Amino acid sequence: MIEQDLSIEDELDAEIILADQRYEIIGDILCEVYQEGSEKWTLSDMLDKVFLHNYLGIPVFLVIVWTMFHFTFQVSLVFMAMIEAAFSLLGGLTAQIPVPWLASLLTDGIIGGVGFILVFVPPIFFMYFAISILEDSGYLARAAFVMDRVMVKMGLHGRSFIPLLIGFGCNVPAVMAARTVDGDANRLTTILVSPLMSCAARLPVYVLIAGVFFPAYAGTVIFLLYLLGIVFAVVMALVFKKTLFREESAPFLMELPMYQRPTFHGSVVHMWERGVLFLKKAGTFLMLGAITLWFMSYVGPGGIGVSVEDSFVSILGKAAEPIFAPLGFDWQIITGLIFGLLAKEFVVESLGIIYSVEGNLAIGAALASSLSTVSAFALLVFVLLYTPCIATVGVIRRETGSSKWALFSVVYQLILAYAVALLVITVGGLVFV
């Protein structure tokens, strides 16, 4: 045991020794070629004094992230309204088709499902646009450096922040990025908490619910959800390190890039490269899911063309309704959460199909009549924390080489999501009596 601890310490010190020797060589070279003059502050020095400050660094990071989400939501509103109006008009045309099942498939299935998902393309694209600006400017690397201080103080691996940061885009590459984390225990911990980060697939749910129940503070609510994802990832990682895994944290060594002025063209290109993946997903996987979900809502034990209340999708949702009764979720929302296990976009897509209405306002009215404000926030928290999509579970299985850890990630996130949502309902019920 003592030999094992010494080997770990030697492994941890190796990187520090390597860094010291590297900068010692650099210092020797500078002594020969560098002629000291009067001290001159550059813009980069002044920015780093603020962004990397021991006390100001994290508050500045939080303000920048809040601004990003506020910008994303506010700028997207007009584009969302335009897309919504276009699909509403198209839905009115397809509803006139004389063949009932075809009219229902196109109107309620394709337009009500995939069409409604496409309404949320603007906030996804603008979020990627804002992230690309932060990345190209050189600030994103500094954010990782600032957050590393907090993570190391809590006994976590510094390099874990990079996979967590990638998780804002998609949890699948975030889990794969955990390969860069040293130590089996540190890597496994990072893999298990990475899905707690809010991926882009959750954003349509956030925008829909926050826009309906918190219209004046939608951007702030979305920011809080992303912040909660970081908080719970850190807390659960700390719990795992204190219980399941025990391994020393390694230092986080990185060279900060120079500050650069982001170009509009470069940011747009990065936005498109990332956002087009969502469009491809909507045109393939989500389209197939919409057709499947529509079929289940159109067919029931009584035959074809039954009402949604008598369909197979209703049977599925109502079977789990007693479990979610304490959270205030009805069978429509429960069905959305069940299909959300395949992909988080299905939560919104299923609501569009099940409610059999087109447009954000119509679905918003249906949600407002079935959820209280407290239950709506509990739903947002549940979507944030509950089991990742099936693709992420598959990657966890592949990266860990064990079905046990993939199953563990599914179970613990379900329990965590339910417990925290129930806490929101309990506390909210006491506050808003």
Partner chain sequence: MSDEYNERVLALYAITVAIAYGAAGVLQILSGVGLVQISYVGSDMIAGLMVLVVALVFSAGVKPLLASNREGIAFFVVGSVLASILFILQVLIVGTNLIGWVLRFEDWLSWSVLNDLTPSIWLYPIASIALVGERTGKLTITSLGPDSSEVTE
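Definition used throughout: the rigid core is the maximal C-alpha set that superposes within 1.5 Å between two forms. Positions refer to the first chain, counted from 1. Quick caveat, the model's predicted, so the values are computed rather than measured. What changes on going to the form predicted in complex with the partner chain:
Once both forms are overlaid on the rigid core, the distance between the two CA positions of Ile25 between these two forms is 2 angstroms or more.
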Contents of the next structure:
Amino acid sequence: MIEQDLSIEDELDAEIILADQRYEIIGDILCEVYQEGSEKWTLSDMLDKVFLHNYLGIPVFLVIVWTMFHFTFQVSLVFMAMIEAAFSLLGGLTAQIPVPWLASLLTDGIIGGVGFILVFVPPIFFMYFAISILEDSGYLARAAFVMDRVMVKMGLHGRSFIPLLIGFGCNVPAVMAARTVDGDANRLTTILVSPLMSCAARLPVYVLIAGVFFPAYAGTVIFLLYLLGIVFAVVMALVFKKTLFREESAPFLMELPMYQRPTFHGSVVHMWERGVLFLKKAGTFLMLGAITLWFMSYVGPGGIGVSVEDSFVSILGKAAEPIFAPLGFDWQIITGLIFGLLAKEFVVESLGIIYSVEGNLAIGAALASSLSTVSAFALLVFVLLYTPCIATVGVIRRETGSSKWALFSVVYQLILAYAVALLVITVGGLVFV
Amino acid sequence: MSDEYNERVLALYAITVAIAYGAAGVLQILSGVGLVQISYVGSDMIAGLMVLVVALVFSAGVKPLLASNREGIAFFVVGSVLASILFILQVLIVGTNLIGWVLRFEDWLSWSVLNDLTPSIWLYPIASIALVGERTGKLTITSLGPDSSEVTE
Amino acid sequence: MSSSIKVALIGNPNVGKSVIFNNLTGSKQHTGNWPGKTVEKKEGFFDFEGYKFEVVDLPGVYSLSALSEDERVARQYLIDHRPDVVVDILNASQLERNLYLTLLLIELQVNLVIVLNMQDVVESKGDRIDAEALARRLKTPLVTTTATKKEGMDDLKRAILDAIPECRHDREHMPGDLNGGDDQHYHPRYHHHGEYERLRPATVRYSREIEVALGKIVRIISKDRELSERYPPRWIALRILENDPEILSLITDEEMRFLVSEVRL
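Could you please show the structure of the form predicted in complex with the partner chain, as a counterpart to the form predicted on its own just displayed?
Following is the full complex, with the preceding chain placed first.
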């Protein structure tokens, strides 16, 4: 379009000469106005010395992230028990309603579904709280810096890690934050891998499954899943980089903010801002989904009030059963995974509804009898890796400006999730015969 | 600003803390794997690894401190910061478990505070000294930064 | 009723820009380090001495080279909307890096107010900055603040008010003024065409060689009246010298494009 008479070298030359001269001017100005004080170490300096240390940086990062998930899980346990107790009390009341379909809708659909997902409000809120502390203190930028070094060594674009970290909260802003990554190929890579970062919506699944199958190490299992998300994001980024796109990364300049003491008030406000969005979602989208799910499990081709085995959800789940047979998932879980394509909260919500309609109130026991431990871990990995939600797909389409990339992201994640889950089953089968 | 004696003492102290945390971390890992059966160390293998990292940070400060390099103090102080983070975490866990126990929830009936007394708690007094020293300006790299104990969760 | 005065906040990432934005507008927002956060346009209002100020928080950038999305957003806004006052926020403890953007803004000939933020950090390090000398050297009004402690916010408001071009002080909001005063591109009242000072602001002077090249390009593009009236010619010349494709594409005349591309260092 534009004739470029200057060769690239000339162009760089002019830019560099101008930049050099600007820095020269700045140097002159600083000479006149700036006087350096005596060298003093602030605590910020000390922290950076260790947090950004060549070898200690990563272990310290792991300690802090582990603390975050351990906190999220362990501290919320008791609050989850409280909410659970409250809802089972409520469910006992609504079950008394003399109209059977209404009793079932309220008890199994609303309380079994939406109520069950609300049990996971404490971990979600605590995680937002922990993230905002990390963010406000200035540590998150350091984490990005530390990971950046690793990523650059592997030939990846460093700035990508910040959007990835945002993905811990929610994948949608993570995909949007990829705008800060320069270079189209780098940006596209970042967009495609950010959904692999484990978002808060997946937390209920982890808390539920890990709580049932790995009660003593639930916090650790969740921590490992988040790490696995990072690992897969990095691996897939490398794969995309080597196959789909080839682009050199520009050196990346990152300025680290000062450490600040996070205020309790500020973190609570932040937690609330983000948490309220989840509550709103629970009150609208998830409520609507719960009613639909309940209807589909209460009604079947045979009419209203059929047994769950003959309902529409069962037909849906059983249709996909052959595909998931190698992974050892039964139709209840498969239905959850299918609805999970809309939003990850639906995985837990639909399990709650289906088991509740079945009359199975102890979901933990029901899960324990339907899944082997290895299958349970495969399920966790599958939930971690497969398409996060319809909103993320939408935002990928918008940000890449192409339905093709959105479709690609869905397909590759489904394949990846299935393949890795299968790998877990195979390896697990060999180890725990 | 700091004299040599000071740094040698600090180095010695850092070694002590590093060994204490290191030993506790190893015990915690062994107990997590199921090789040993001891009380008061917890049984989470990964938690043991985290305690080891604290030991690692403290030990990283020993060499520069012995060489009278002030930068070693940074490891000493930040090791203490990390120990504080693990300490706060464990205290919060004890606190919420206590609530469950008081409310007599099913899963907490057999809970006892002794199970939750992990090395992150009972070793903390010796690790916290560095941070206290730094906060009160007793350590020789003067600090004017923000308070550290709540820097990270 | 006077129209509101447009103020844009700009600065490197992590200079406390969001905090200043919140302090000025009073809106409750989270401050953090997400680069994704300020990419979205944040707007707010405040009233001071009877004037209404409309504040736009531009993304944190290190330069205006239009390389990243952030830089493009910031530059586009400054060029297309020509805010009445541009507040450049500097992390006073990172002056060297931060001043780079300031020089670029001076080149863009926006109506600049400089804020030296994080004064507390500078003091805690024991560094000293002669703010008055800096203001003199850059020929711009300058305010020192510690945004996290809300220090210097009134000084900043006053400096913004004082920096408003006089024509805006009593300018009535015309009915049918559809684009909200965006037509006042680069305040012709202050930058009369061909004015010597506009070609060579004393603050950012390059080597003779570059200045000669700039002069040549300015002469060539001055024939394109629309271009040289919409944008500061010296700035256009600098961008052409850096071979900025976006700016080159603004030159519609083939011959002129050839002529400017002939100018080399």
